[in-house]
Each structure stands twice: as structure tokens, then as C-alpha cells.
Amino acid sequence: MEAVRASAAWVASRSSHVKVDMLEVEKVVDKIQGNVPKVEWDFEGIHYFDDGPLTVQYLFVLDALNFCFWPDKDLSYDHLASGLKLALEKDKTALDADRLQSYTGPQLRQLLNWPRPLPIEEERVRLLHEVGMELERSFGGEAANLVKSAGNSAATLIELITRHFPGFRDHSLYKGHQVFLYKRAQIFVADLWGAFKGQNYGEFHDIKSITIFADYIVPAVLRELGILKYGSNLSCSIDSNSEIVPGSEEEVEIRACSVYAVEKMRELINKKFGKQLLSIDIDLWLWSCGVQNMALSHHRTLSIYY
């Protein structure tokens, strides 16, 4: 996404409580002599998949989801993927338009297998709700169709998702400027590719078009690597699991330095080695250093967008 980019570059060459170090890019870069260890999608085994459009549906749904889980220090995106895949093999109609409209919170928790309410819940359930209406309204109920009418485009999936449901509009405002994320967004194009392994509903000629996917983990890992430097203040906040407020120049600089590193590094890799990385590839390598190494401190940060 190009749009992503750009404004993540405009915030890396103005950020003022976060750095990118480019030395420590290059030190990564070399270490790794260009060689990002592949991670295979469902590494874990947790998601669900038939090779058809409910797989479809099921990774709408989770990606509509998949934010804020570090309130309740037991929840994590295992307990999301997990709960849904089980409640469709038990119910293949759980995710179906109609019954997305009139979940409420309890309910969700049943279907998840929850014993209490989820982090930021009464959001939660207005997703739900947000989903199954315009996917009913507009796309015959099914999310297959949504990416049907994408023409294989990532891009193009992109900007129809972030026109429909408002809830995957993943903007902030920085020094007077707009800032685009889209972290869910992307997230669910990069999970259908790697769910269908870049054929039938995942397949797009574009893949090259989608970042990373700034959330918590990536930058905590990025952190680690020395190739994200925090002033005092920011460390200190993080580091004592102190807030940081939605929308503020700490939090926005946090996830567009973390874009703009990774940009960076594909880059040099590309530069220094000859080989084509896809972001999707990067990302999921950090993030998966970053969930087998929890002791990491991350922000936190209240956001229904990751």
C-alpha cells in the first residue's frame, strides 16, 4: 500500500520520540546475509481452513477482531483463531451475516470459549455487527464475494474494505497530517494469501503492494534488534506498562517508524543481496521471535485497530 508507505516515511523524517537506527538495519541485514527464515501461515495450527469460501469468512471475522488482547494478560490471538475455528467446526452457520448482526457480548464469549469479558468487548461486538450488515447489504452475505470483487488486487481489497467497514479504517492524524496503517486490513489479505498459498481466494498480483502490519509485537521486536532507538520518556512509559493515548505522536511514531524500519530493510536486502522480500515475510519472521520471547515489553495502547 503506497499510501502506508508514503506516510510512514513523512512520520519516520519527522518523528521525534523514535528513531530508526539504519546502522542497525545494516548490522540485522547482514547478520541474516539477506535470509529471512520462512514462517509458514498457521505455524501454530490454530486457524481454521477448508479450502473454501468459509475459510473466507472465518479469517474476515478474525481479522475484524484481532486487536487489543494485552488487557487481559491470559488473552492472545491463539485463544481469537482457536475459539472461532472451534465454534465453526461445531456450527458451520456461526459466522454467517445474519448471526454476526445479533451477537452480544456474552454470546461472543460463548462462542470464543471466554470466561470473562474481553478487552474493549462492547467494540468487539459493534464490529461483529458492522461485518454482517454491510456484508449482507452489499456482498450477499459472504466475505468471499467482498474479495471476489477485488479482481485480485490486494490494493484494491484494501480500499474496499477501509470504504465498507468503517472499522478498518486504520487513520491517524500526525503534525496536521494523515496517517494510513491499515494494519487489520492488510493482515487479511496476507492471511488469505498465506492460507491459500497465493492461489483462488489468495491469490493477487500486487502482494508486493502490503507492508507490515504495525501492532504491538513487531516494534517490541524491532525495539530488541536496536534498530528502533525510544527517547527517555517513551522508554520509560513502556517499560513501567504505562498507557500510551491513541492517537498521539509517541503511538503513531511507535507503528510508522516500525513500517518504515522494515521498508528499510527489505531495501537493503534487495540491495545488498539481490533477493525480493515480500513485507509479509518480514513480519511474520519479527513476529514470531516476538510471541516466542513474551518477556518483551511493548506499548500498550487502548486501539480497536491492532
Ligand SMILES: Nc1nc2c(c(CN[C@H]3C=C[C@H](O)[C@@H]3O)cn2[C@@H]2O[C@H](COP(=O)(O)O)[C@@H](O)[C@H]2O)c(=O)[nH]1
Contents of the next structure:
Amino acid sequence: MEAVRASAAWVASRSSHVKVDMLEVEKVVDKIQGNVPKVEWDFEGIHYFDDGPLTVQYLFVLDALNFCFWPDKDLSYDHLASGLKLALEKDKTALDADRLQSYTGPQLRQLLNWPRPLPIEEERVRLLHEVGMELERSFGGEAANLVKSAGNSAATLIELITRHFPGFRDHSLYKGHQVFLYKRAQIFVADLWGAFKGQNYGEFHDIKSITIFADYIVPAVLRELGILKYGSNLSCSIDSNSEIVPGSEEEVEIRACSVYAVEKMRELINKKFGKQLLSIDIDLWLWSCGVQNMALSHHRTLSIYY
Ligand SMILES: Nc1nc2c(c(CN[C@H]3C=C[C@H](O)[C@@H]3O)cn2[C@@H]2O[C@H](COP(=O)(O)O)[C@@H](O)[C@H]2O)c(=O)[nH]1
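Okay, that one was the form predicted alone. Can I see the form predicted together with the named molecule too?
After this comes the whole thing, all chains and molecules, with the earlier chain placed first.
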């Protein structure tokens, strides 16, 4: 994911609302002595897994909808993961490509057992239809075929996903430059890798090319650690739960600086402690810390990308 790494670094070098504090990166790395706590994929025990193609279909649908839970204060990622899991356990055809194309908002709510409209529900429905339609048109209806056609390359899989499914094209413009963050496409690869433990549908020879997933939890943890420093206006907006406009300099800087900071952290750990750590390992550690800390205030942007 050179495009993600390069554009995140480009933003970080010009950023004015967000700064990456390299001294703090070093302090954190020294404090943990290069030992990033290992967090198991599905540490919550909420995901569907049957070791076969249906798991791939589940993960692809999951990550097509893996964004913007915060507008409903009772809703979280866990509801989506466990809701889709239960739906699949009740009816193995619930996520078939033809079914995906016909869900309405109320039916999606029912599928997830959620009592009220989901945040940005119309977009969630549109994205489900897009996934169903394109899987049927180009991949025999199965996300497993999409994964197979990437030939065990994470970078190829991300390229295929973003070429075929416009909803995964997580780009923005920053000071005239195109910035690529590909949060949901990358997290799908990481979910396959985690769920299948690097085997079968989860085998990728270039898994180290994946960066962290620029969501709204990891930046909040990096800020809490002192690694990200926000300017006073941005700090006030976030602490008062004001919405940050999608595509604004602030929003792009928060996400891109998070990717950049963790890349620096990984490089430092690997160099100083002779490790072969992946950004995914750091991501899951930071994310799991973030979701367990209810007091963290995170940035709020209405977005279908994260
Ligand atoms: N960077 C990063 N962001 C992640 C995840 C995951 C879940 N990954 C699963 C994979 C294996 C584990 O067992 C996890 O269950 C969700 N998110 C993002 O968080 C936000 C949801 O927050 P809240 O509203 O509090 O539920 C939202 O933007 C969502 O897209 C991750 O791993 N890394």
C-alpha cells in the first residue's frame, strides 16, 4: 500500500492542525520496550467463522458496512459484527449476492436486530446493493472468488476491491493532492488474515504492506498517548463533540497523521528491537485500548469510509 504510506507522509509533512510528536513516539516505544501487547483477532468473540467461503462473504459484507457508528450512542461495531453473525447462523443464505441486492433499510435493521434507523442508513443499503451486484457480475456471487483472484497478494486484493467497488474508494483531496487511506479495504484484508490465521483465504505474501486503518478510535488513542498533538481550535471542536467536516484539512490530517505516526512507530520498534512487527499488530493493540476506554473523545465525521 505504497499509495497510502506515501500520501499519509505527504500530508504529515504539511499538516497544520495536527502534529506527530516523534519524541513521544520514541517514549512509547521505549516504555513498552518494543513489546506491543498481542491482541487476538476476534478477542471479543463476536465474529462468524466456519473456516470456509461463507466466512469470506461475511467479512466482506461486514467491512462494507464497517463505518460511522457513533451518531447512535448505543450502537457500536460489535452490534454489526454479532448481528450479521446471528443472521447468518439463522439463515446461511442471508448474505447471498442476490439477497444483498434487495435489502431495504428496515430489512437491514431487522437483519441486525437494531430497533431504529442506522446512522447513514440509505448509504449502508446502497453499499450492500453495490456489493451484491458486483459480486454477482464479476465474481460468481462470492467474495471468496474475489479473494482467490488476488493470488495471495494483499496489494492486489485492495486494488481489485477499489477497482470493482466504488464504495471502498477511500480517497480525499488535500492541498490539491489525492490522498488514499483505504480503511475498509485494508481492514478486510486484515480480517481475512486474522480470521484464517494467515492460511487459506488469509494467506498474503505481502501482508506487511498494510498500514493501520484510519478510523475514529486509533487517532483518539494516539492523541491520548501524546503522539498526536492537535491545535487548539481542533482540540476544542473534538472535546465539545462538534462535527468535523468530511474532506476538511482537519479530517484528512487526523487520519493521515495517524497512519504516518504508526508507520514511524513500527519502523522504530523493528530497527531498535530487531523485530518484524506489522502495522496490523499495532493497530489491533491501539484499537482494543481505545474501545475499552469509554472516556476518550474522538473526532466525529459523517463518513462512509470509517
Ligand atoms: N483501526 C481499527 N478500526 C476498527 C477496527 C474494528 C474492528 N476490527 C476487528 C478485527 C479484529 C478485532 O477482533 C476487531 O473486532 C472496527 N474499527 C473501527 O472502529 C470504529 C468503531 O468504534 P465503535 O463506535 O466504538 O464501535 C469504526 O470507525 C470502525 O470502523 C480495528 O480493528 N481497527
